[in-house]
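In structure tokens, one chain follows: the form predicted on its own.
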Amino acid sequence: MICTGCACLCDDIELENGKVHNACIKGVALIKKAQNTHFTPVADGRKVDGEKAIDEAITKIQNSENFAIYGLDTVPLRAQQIAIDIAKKTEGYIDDASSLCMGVFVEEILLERIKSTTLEEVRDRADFTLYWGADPFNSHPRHISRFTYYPRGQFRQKGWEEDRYLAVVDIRESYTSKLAKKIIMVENDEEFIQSLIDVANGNTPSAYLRDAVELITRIKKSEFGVMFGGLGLRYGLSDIGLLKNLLDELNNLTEFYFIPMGCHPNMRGFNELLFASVGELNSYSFRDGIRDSTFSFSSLLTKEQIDTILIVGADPVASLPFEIASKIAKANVILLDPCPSYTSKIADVVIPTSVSGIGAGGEMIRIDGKKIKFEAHSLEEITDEYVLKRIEEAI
């Protein structure tokens, strides 16, 4: 089966007599939770059946004047597309977590301003891997062993001992950095990026001279390099153009690629679907026909511009800053989610749905842009696709 515990979407998971094989701690936790969680539909504080909860959700959406959809990063492509169609029909807002994290990287890739590649190509060919502002040891536990440092790839049969070089750039030591052959601690990401650009051009940088020279020298020796950019890099950049300039310079030295380290299993899927529909990745208003930071979910909440919210597979009460998350309860909240959460505690309508890869089949797009298809292993629960289709048909 396919594990949807993170954006690696590992395809070698096995279930046997209730036991989970090959999955990491995140995957096992997700599968066990799916098997053991019993969640009751709720409508305005009353326990109801699933169909009644859906009817209540439809009524609230039909009566809404300023409607928003948020989340969607953990559900299959088909469910995401239906949600986009609902936002269009209602002239509502739609956004996902990428507006706060990996969206800026994915956009550059989709616009072909940054060269990217697949995880299989990295596994088979990469001899230089750089994790920048990322700790996959914790965020994507099997990433290092399956794709970058430890696997025996087609052209890298000697593995980490001889064929692969791992470097880490971060503001602090991490579990991943303990595995690296080169660790660079930085206080300013943009300053270090500029130093790398200077060295690549044969100039003397004003900071990080020794580290920049050593890293560039090692990249020059490589045949196939890849940078995985995490949240640390995302929040350390005020100008994505600077990163693009660095990657252009590195491609003058060797074959070099970039892959964003998104955590949600199908965040990139949502980005690609919305991009194909309207040419934008997130923070989109169908009423205004444009994308703008003022239409991000956080901004809409801050300004209290929405009266009804459909949240799909997300827990913004837990993930957003308190001063923003506290405003969620001021709107009518409809939640589609497999498990209880902080958001389910304040939602007006709660509709339990199946976990993707367990009770729902479909397709997702991995962090590297590869489409992954998976089958359902049980058919006991309502799927996100079913609920969203019911809503779309009713509005």
Given for the second form:
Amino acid sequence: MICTGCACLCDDIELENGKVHNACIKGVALIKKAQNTHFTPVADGRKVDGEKAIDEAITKIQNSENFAIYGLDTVPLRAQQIAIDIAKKTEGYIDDASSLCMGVFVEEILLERIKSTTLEEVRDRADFTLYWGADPFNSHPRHISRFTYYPRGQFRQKGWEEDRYLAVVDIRESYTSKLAKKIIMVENDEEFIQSLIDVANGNTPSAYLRDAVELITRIKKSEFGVMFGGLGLRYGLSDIGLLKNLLDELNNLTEFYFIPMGCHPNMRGFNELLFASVGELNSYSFRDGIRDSTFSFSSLLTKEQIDTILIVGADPVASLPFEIASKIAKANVILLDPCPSYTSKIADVVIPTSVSGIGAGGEMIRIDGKKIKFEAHSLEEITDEYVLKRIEEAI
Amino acid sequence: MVKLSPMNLYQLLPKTNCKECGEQTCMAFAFKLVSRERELVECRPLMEDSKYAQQKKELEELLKPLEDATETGMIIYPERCVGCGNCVVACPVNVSEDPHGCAIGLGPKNDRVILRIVDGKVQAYNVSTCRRFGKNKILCNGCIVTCPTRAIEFAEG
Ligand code: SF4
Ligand code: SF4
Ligand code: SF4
Ligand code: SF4
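Moving from the form predicted on its own to the form predicted in complex with its partner chain:
Full complex below, order starting with the chain above.
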């Protein structure tokens, strides 16, 4: 069975006598929650049956003048595609969490301006791994053991002590940095990137001299290097061009790749699907036919520009800053989600759907671009795909 | 929290070297507590003299994990474990017994491995194959240094 608890999409999970094998606690929490929650459909404060809730959602969408769809990063590709079709038909807005996190990195990769690779290649070949502004031990608990540092790989048979080098660049120490052979704590990411570029070019940097020299020396000695960029890097970077320059320089020294540390299991899938249909990754307005940062979900909320929101598999009331999240309740909110959440408390229509990988099969695109197929484990609840299809056919 | 080591145990013992326990010194007794050749109740002064009551309580607290330790002295602190699998993948026995599972980062594909993750927490099986077990034991630390939360410790350090 697959776990959709984070972007690792671990596919070696087994269930036996009520016990979950091989998943980390994050995955176990998701799987057990999915098995144990009894979540009932609601329409305008009344408990109803699922079909009735879907009908109510359809009515609200049909009556809407400014409609937005948000979330989608935890559901399979087919459901995402139908959601995009709904946004097109209603001339609505569509956005996911990538506008606030890894979207900029994914865009550079899709436009082939940054070289990326797959996690399996990293496992088989990488002898230099750098986590920059990420703490996978917390966010992606099995990332380090499955792909980057501890596993043996085709060309890395001797184990981590001899065969691999792990470095962490971050603003503070973390559990991940405790495991690394080198940790560099930086206050200013751009300054350190510039220092690395300088050293790679044989120049003396104005800051971080020793650390930059040590890292560059390591990279020169390695055969296959990879950098995982997390939220720390994303927010420390005002100019993506600087990162691109660094990666180009590192590629002059050795084979070097970049993979974003996205958290959601199918964020990249949404980005790729929207990219394939309109050439943009997120924050898209079908009415205006363009993407703009003012069409990101948080901007739309700030400006109180939407009257009805369809939220799929996300909990923006909990995840967005309070001033923005507090505006969600002003609109009609339709929520599709497996479990009760802060958003379900304020939603006008709640349609419980199955957890991807447990009650829903399909395909997802892992953050490194690899397509992962999976089957449903049990078929008890209705799926996001079913609900979205019903909506799409009705409008 | 205080680590379970002979030195830390010694600090809490009466330190009178009265020999009632059959050991020459309290330090020797502390070592044998850790290797589980002695039990705390064998220190009579500690058990009987009320002035040691607080130390007795602390010692019992400190020694508690040893009750569930495996024969190799491995102590697992499940509340610290997140099931990341680092120890599972790095353990040399897991690697050699399971080249197509644990060795390449996956869950175990057979029952011969020592460490595996169940319900998100590490569990130990087949401990007699652990490199720390038996006469030819070596101080393997594969599962200790790969765990940043120190969820696995060995009584003998
Ligand atoms: S690492 Fe992520 S995908 Fe793998 S078991 Fe844990 S939560 Fe699930
Ligand atoms: S009986 Fe207690 S106090 Fe006496 S030597 Fe042994 S450990 Fe020390
Ligand atoms: S001590 Fe070594 S052999 Fe024993 S469980 Fe830990 S890593 Fe494996
Ligand atoms: S004991 Fe430590 S290294 Fe092993 S799975 Fe638990 S947290 Fe990870």
